[in-house]
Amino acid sequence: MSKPAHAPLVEVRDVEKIYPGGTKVAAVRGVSFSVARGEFTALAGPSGSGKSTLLNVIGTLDRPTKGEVLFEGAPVSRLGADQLADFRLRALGFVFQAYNLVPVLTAVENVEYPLVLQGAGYAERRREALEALRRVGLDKEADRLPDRLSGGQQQRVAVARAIVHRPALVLADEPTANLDSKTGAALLELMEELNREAGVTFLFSSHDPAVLSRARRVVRLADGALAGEETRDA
């Protein structure tokens, strides 16, 4: 499928997500916006505003009830399950507030896991995983299991895992929610550095003003709908 020149990295077109049940809940209502390559953008809003649902739809972890998500001009939200899995593995990185590390794997084994799924050989994936850990300042903790790491260190391992396969976009859902303010600020500084120096595109969600102050663009949601946005100088 051909891609239009200079297409946004991600484009959300009139996306709606309704959860069925006795009372249908519209978690996202008619949202449209785009993210360019290289952005450091936050989705903002109180709990229940639709931030996490929208991130899941953009990350193809959930399908929209209505509307479309395009990646580099190509529609992705209606792909088949195998195609979606391949797309996520190739193009996306994920950072979750609960870290989601595999407890029986060491830090370096957790980081290299996306490369295992891609079929990379041992030497290549170990080299890339150690380099990703070095980027987040944890190469000396490579052989530690997650329960031997602090919460901030575990989240840094999660960031390393999200970037090891050089995805076009990293989606981070409330990445500092389980961290104290100092550790959370250090994590955001790390993400900013990866954005500036390695060109990693970040789209993250938060309701914390201290976190949002670091975003160069903030897209605000309220009751599942777009409520405005603001852009700051880099």
Given for the second form:
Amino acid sequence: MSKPAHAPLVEVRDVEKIYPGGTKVAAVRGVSFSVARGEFTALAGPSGSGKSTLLNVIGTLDRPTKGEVLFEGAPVSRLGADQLADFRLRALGFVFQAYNLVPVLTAVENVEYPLVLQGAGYAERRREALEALRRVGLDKEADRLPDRLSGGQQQRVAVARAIVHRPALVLADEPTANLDSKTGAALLELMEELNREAGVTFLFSSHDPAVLSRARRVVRLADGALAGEETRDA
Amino acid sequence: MLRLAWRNVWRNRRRSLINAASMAFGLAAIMFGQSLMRSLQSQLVEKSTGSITGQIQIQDPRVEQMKMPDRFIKDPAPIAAAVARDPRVLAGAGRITLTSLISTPQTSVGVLVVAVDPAVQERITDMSRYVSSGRYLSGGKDLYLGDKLARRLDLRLGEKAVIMAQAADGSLGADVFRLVGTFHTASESFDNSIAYVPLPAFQALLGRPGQINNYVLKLKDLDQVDAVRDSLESALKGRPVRVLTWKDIDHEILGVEQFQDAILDVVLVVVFAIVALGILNTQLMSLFERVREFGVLMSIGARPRWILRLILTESALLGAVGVAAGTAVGAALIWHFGRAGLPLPVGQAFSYFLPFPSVIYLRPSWGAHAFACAAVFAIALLSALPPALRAARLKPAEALRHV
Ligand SMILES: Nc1ncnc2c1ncn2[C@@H]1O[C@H](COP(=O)(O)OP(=O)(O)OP(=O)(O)O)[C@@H](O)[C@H]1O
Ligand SMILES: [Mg+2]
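With the form predicted alone in hand, show me what the form predicted together with its partner chain looks like.
Next comes the full complex, and the chain you just saw is listed first.
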């Protein structure tokens, strides 16, 4: 994929998502915005406003009904399943609300999974995975299975997995929703630190004001449409 | 991948164990059945060929009832020569098998007289092993009878009986034989209707010196009957003889074999169906529980094919465990009943016609077992295919919504 220097990292162009079914739900209607490299941006909005739907479309986990998502200037939404998988493997990291980890794999094995998929050798991927775990402060828990980790620790492992292959963008759909406020704040702090120090671009969703207050830019959704945007200096 | 698949297999230990156990049990049952059938069949063949039929017979081509050859071979010397040249032959000898009348002062009974060279015949058929009183034939005008037949004739050891049969010139040949021993095989048809006499004395009675009506062979290896038949046939080409294997003569045994094989096939299919449904069911259940996890894997960049391979690998591992356990259990069963023997009422049914043991010693039949193993393994893989394909076709966003 060519990389026009001027193109934003992600550009959402007039994206609409209508869920098929008896009552057709227009979860996202005509949303356009873009995210530049190095941003630490939140998608805000009440429950049902379309945050998850939009993040899924941006993350190529779902296809838009209309509109286009461009990544570094190139449209990605219409690629085939294998190409999309390869794209995600190379360019994206994901953190979900819960149940991110494969329960039969230890923390470090979960973190190295993307590198396994990329075909990296054992020594290299172990080293990278341990480094990512160290970044999230869990190198001592590397050999624990997910059910031996607290909820906050599990989310940190998920963050480590999302950054281990140095993706251009990490998408996090309500990463703190299942955590208490203190643990949630700590997770946000970690993400912020990774953004500041390692330059990882984050786009995350939340409806928690405390979480949103940490974002440098907040894009608001209401009823599937854009409803304003705020920027705050770091 | 392999490690991940292996851990996934044991994720729901109980379910996987039940699954593997059902495969193992099915396989063990199949192996046991195969071994039982094959052992029974080979016993049947061994007993039939070893007691009366022999493995190969050479007869006059005009004979219609191969069990009752009514045509004589005037010069068996070329046969003996051809047989002697074949290293695969353990022993061979000319015989006369003929229905005759045996008389004592009390009564007369129609019997099948088998006139043999006592020494050689012992190496071909095992009738000398069933002596119940007196001794086996040695020569002269010895007579060796089934114990029931002797009782029917009211003939005791050392007493004489007259054997009458149609001689070469159409007259009634008769001679006196002396009872030297009786046999008991527990087979009604043997013990009640067969009489053994030395060949030269019977040839003299029939006025057919040197003649026989069948030449029986025993090979070193029963499996070579067809090959030996072919080479003897070409060695004896142009002579008025026909080379037959036990399969030509005892075709009812072949029928029994085919019948048993058909039953075995049906059982096999049923067991396979049960195993397949079990795996399909557990796979579907376990995949349903893991839909979200597949969504996560897809989101981090796993291709659909990767998911497919992961699931198939899991099934292959589970199949391997089941097959290994099944082979172990099956082999143990066969080994146990190979040493201890398996009392079988079927044996008594056969023993009406043949000296047949009522206890069967199982022997493994590895070719068939290997096929069963491969089939169970293939079933394990195949039945995982539909759920695996389904999982690979999941859309990531939908899979992720699944809880
Ligand atoms: N698979 C689906 N089929 C039909 N409608 C759906 C589906 N997924 C979401 N919706 C609907 O689309 C709208 C947007 O849902 P979405 O999950 O994107 O909102 P959200 O902002 O993430 O909400 P929450 O904060 O509760 O996670 C809602 O009205 C929801 O009911
Ligand atoms: Mg949501």
